[in-house]
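In the block that follows, a single chain appears as structure tokens, in the form predicted on its own.
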Amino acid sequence: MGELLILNGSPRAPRSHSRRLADLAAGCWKGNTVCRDILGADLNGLCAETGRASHVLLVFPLYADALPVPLLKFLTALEESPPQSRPVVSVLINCGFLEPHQNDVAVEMVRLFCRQNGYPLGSALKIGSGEAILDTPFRFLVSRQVRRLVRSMSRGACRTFSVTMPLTRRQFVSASTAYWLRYGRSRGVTKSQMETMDIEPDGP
């Protein structure tokens, strides 16, 4: 089955939702697994490590309908310092929208990179409904699809999977609003503060 290198491309890597998804995937792979956070890593070292793996799984959140900056920087470094051996590249992406298809453009960006740089295309899992899904009764839906993704990768297939909460848009907006209000209160942030466009308080 070979070695699986899981690369977490989240800008919040150590405490991110992507890290939790990466851990789920690692637990499903039958062979050797190595997990790395791209944020703050030696990119040249990651490029070399990529060449020693048979499979690479890129795990990341959707940012502005595209790839987050840490992942973009890694792909740039990989293009400039390609390994001699090209692993199969698969994708596990999550977004804050209810619809998994919101991830389509970002997945195609990775696939375009692979085609242009000679990396075999693996499988993809697109997750909708935001990071709260792992803390709801719908967690089993994600776990099941992650297992399907990893099985597909191990068989050398190129398949696309998707999953989201089985809610209407109105239900999702209501539930997600309640989630973020609770999240804000747990950190001393009020609803009015969350609704403002100010990111940081004005300086002296």
Ligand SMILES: Cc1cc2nc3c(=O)[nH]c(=O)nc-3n(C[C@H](O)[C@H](O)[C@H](O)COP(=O)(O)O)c2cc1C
Second form
Amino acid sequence: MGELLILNGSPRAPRSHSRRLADLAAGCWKGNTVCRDILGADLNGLCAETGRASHVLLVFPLYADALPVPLLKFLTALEESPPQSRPVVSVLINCGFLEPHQNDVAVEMVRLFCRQNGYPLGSALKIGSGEAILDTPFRFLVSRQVRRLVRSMSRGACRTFSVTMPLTRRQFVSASTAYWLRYGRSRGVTKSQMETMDIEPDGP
Ligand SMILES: Cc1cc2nc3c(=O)[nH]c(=O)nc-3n(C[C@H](O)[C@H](O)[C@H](O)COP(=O)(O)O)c2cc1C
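I've shown you the form predicted on its own. Could you give me the structure of the form predicted together with this ligand?
Time for the whole complex; same chain goes first.
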């Protein structure tokens, strides 16, 4: 089975949705698992760990239709300090819009990196509908696809899976707006404050 290195590429790693997804994936892998946040990590250390793993799972959010900065920095470091042994690289990506296909280009970016740098391609799971899904009755849909992803990785397959909430766009917009307003209220943040460009000013 070998060792699985799970790397969380979220810019808000400690309290990210990606962290929760990474934990789900770790629970499904039968061999040894090591989970790391890329944010704040020693990138050379992560490159060395990459060389010791048989599989790497990159877990990250879609940012501006592309890869978030911590993950970009890690891939740059990996290009500059390539490990001797190359693990199979799989992807678990999630995005805020309803449609999982929003993630297509970002997955292709990772696959291009793998092809150009000699990493065998593993499987991918694309999740739509934002970070609320694990706290809804649709959680089981995500858990099921994460299990399928990990099973596919352990078989050495190169498959792509996707999942989202089974809602219409109108229902999703209405439910997600209500979710974010409730979320803001519970933290003393108003709608107009959420509409500013300040992103987690007291964040990590
Ligand atoms: C700066 C920023 C850019 C984003 N860009 C996109 C985007 O292009 N498409 C999308 O569907 N979601 C986008 N999102 C939403 C995130 O992908 C989504 O909230 C994700 O669940 C966050 O995961 P995390 O908690 O692991 O960081 C963006 C979020 C932020 C903060």
